[in-house]
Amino acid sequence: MTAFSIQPFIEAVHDSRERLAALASRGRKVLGYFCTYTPIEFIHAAGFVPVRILGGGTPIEQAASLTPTFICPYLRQALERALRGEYGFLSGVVQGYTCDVACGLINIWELNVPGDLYHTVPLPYQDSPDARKYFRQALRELGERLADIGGRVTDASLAASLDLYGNIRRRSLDLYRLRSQGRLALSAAELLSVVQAGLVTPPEDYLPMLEAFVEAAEARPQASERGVPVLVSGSVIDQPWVLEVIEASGARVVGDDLCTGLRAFSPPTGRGGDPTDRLMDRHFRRFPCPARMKAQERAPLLVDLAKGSRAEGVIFLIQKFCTPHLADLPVVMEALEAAGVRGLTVEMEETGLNEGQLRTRVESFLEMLGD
């Protein structure tokens, strides 16, 4: 039986800069992206390695003169890391249009961080024949921009990339299924480490790691179900210790609504007559981000997710100044409370979270759930 160890995934995250720099030095171009809605299969099909850009709690110094203080800490921290040279292996950034800050920040990257390609893909919100026609043209334009730096997308290469990422998402969802069944012998922080490794590792290298790990996880005995079951919702969580504190405070994370979690995997694939149709179909059927769907439409989905995971409460971990998530909260909170599920909001500040304050707030929330 394959060894059940998350150490290879932790090392993949820790050593990602060196590994990706070595890959770039051998001629394989690496392109960054900010948001899970970016069509990474298209980038991979062109022959490049797409990697998600992370912030990692970096103190802001050089980025302070280029960005206002009232925008998402994650995106300011990501720019800071780029200005320090930590993303020197990137050949550029491709961003799927989601929030306004991400789409504005890519212009600052282009002016201040060397790269061959900076491009924003306009993404339609509503599914319709015209929207799909528009999306197909946007992908055609992306293909042209990728060709300008040496890439080439064919139906065969796109189909292969779609299959590869589809298998990664299926196996990732297997881990989420095991967690919802109380059968995953991993903490929430450990599961995040497994997911993070996939964001910074070439997919053809990551899939065998993940397949072996899921096989070992399915063979493990049932995990402990100690702790108050909660759902974690929010945007980018790239610091596993935050989840460690939540579970050390007496909670047990049984599900999530995170763009560094479930929203990146569901559904794993799309349907269609050709590879581009498959890519577009998955886009329109994604479990939605607040930036992509009205709160009134998203709220029932979150209620169903909380109920389906048997969560007794929802902890919202939100990047400070993240307008889509903050604007979503009143409607989502009201829907959750109507369904008998209480919520706690925690803002992720640029200076980081105070561990003691977070623990106190979570402990108080869990006590309230027990009343």
Given for the second form:
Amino acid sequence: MTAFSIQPFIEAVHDSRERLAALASRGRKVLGYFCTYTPIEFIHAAGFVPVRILGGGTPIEQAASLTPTFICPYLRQALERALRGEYGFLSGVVQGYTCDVACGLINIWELNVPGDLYHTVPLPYQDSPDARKYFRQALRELGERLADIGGRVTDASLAASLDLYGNIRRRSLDLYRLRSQGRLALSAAELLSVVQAGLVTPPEDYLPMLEAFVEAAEARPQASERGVPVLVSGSVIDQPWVLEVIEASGARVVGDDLCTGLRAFSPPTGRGGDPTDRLMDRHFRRFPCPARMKAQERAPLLVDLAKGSRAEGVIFLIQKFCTPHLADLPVVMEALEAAGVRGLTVEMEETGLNEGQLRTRVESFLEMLGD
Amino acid sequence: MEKAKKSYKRLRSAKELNRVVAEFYLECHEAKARGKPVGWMPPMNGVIEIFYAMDLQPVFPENWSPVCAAFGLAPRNFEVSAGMGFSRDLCGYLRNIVGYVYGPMNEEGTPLGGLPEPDLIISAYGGCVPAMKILHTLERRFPEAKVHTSELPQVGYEKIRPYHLDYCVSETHRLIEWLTETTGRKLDYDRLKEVVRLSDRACELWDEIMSYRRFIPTPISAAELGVMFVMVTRQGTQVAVDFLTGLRDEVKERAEKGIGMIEEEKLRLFWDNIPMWYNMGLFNYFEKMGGVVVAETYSAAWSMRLDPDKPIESLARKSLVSYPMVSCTSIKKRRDMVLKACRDFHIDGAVLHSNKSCVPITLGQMDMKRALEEELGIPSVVIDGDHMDANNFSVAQFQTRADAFMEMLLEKKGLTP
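If the structure you just shared is the form predicted on its own, then what does the corresponding form predicted in complex with its partner chain look like?
Every component of the complex follows; first up is the chain already shown.
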């Protein structure tokens, strides 16, 4: 394998189902999660493999009889895949409460898909001693639930998992840094493929792949400065071609505010006396999802991110019906405009995005930015 | 102004309710005029009782949305929020209240005088996402108001453990400290116990009133659901207890005398999800074929008891369970409650309102549909709608589905329309 190739990552995503099924059949339990606020280090420290559940643009058939049409395509497609048996390797789903739809979906999943463990962790929002005391107990309960299916979390195993995921996040941020410096010949879609592989690969297998890739990238700097710099904001993007179309329309994605991107990595670790403290600390200091913070507090962070990445515009790629993002949009849009950054909103529907339409909209947005 | 379609009410208490509603809003405006601190807060939690115990004035912006829907103000408010960039796919409560506060809020002729502006905002992280976002948006609209942000664990009803409750208790203490500091008013613990006793009595009466729905014919139907106004706004006061006592007496008397809602009650229906506030008359639609909506999911939100000797714990618990009881955090618990209600109240068929404005209540409905059919043999029909936005509801489609459903139910029972 040549080190600077995204092929291994594309293959890791492509073959993930077979690999994870094989892992599960050898007795290693795999647990799914929807949202990156799920304490995945805890799941891993118990001896299990946490895997992010993706929708993958699957057409809806069976999920139509269990869910209304007005929930986000991502979660509806995820359920569809589960009902089709594509997630047969999962022993269950563990989720941190972030949005109402994910919360409802795990409960519907539990009623319709066999599994050993279905659990939602009610996460605190604001950092305080009481909130940390509460969070610690919520994590203890998660530990008990994981123990029910044969897992065991110790301080040592949790510390090791935190280190492992910390390194993955650090290395991923390295890629972002190289890319923003124009030193990485990698399209946004390719970068997403690298990230995606990390969501569906056991972290101990993924880290060496990522490390080799980053090293090779650092050794072979290549400029990639073409296109109008934009930042992409939204939640889950699980189809890299969407970013491909955006860049093919004349934009260069210089930064993102996605949970399949920067929000999953920043910050890489937390501080604290014991491993649970470290996990909680990172939780409270994360670059926030709109479901976790008031729009008026998040908006300045997004402005800083856009400015810091020297983006001239922000393209919001929003899952249709996504309440947290849609409810914040007027507030963040106003803040961006006040800072001289313009925004474009594109809603991703269940039937997918129309490529031609997306291209036209992005092209006219870029033209507007040039005026 | 577009006139909303109100339900036809048959209880004496319905008239009494009009007085209670008018007096509540009058009290809110008088409080503002007299300089008593006015606080806007989320609905269905233990903050109400603390406000009444500290002689502060609670105002419920979410509850104002049904009032706007009933008075036909919602379409105008939707226009305002849409103009600000709030998507039409967002919850109608959010779009309505945002449009209301950013529009010509209390212009002349606003029903009930509108809402007095807040001195305090009890903002929140907890409950459903739109409820949180409503409060966060209100903070921006009223920058002069003092803000406290409470947390409430989002945990399924059957999954509540002591540590969830402990956190709610500490959050309740934090709120009380903040209110004391901000308003200079001290909480009298004995007064709080009395308020919690009244709140508990209201819940007890509520359960008793609902239990009369087991009678055939039912002495109270969903068309009278407006009575929950007292549970939303007046819990912890003698006003609620007096009103509910009168309602209980009336319902009890009707039950004992066998007086129903319509002449011949042929079909007993269950309604899942929030009503369409702009068209409460739908509840009466079924009557032409002898159908009465005997019960609904929403009323379960107040089916609980409080211990006056442990007022803080009781209020913390109330806050913790109210949202799960009617949302997708507890699909199993909700399903069990619906099945129990359908069994206890001898239900023939269920109407499931697939509510575009409320995802948390709509999710899980299909599993409920299946359980009703498989476990109780009760058929159900899905009606596409929206509790606030009439644009997401087709009356014609509703009538076609409702007619066919009732014909099927009548046939099943060997009856004719």
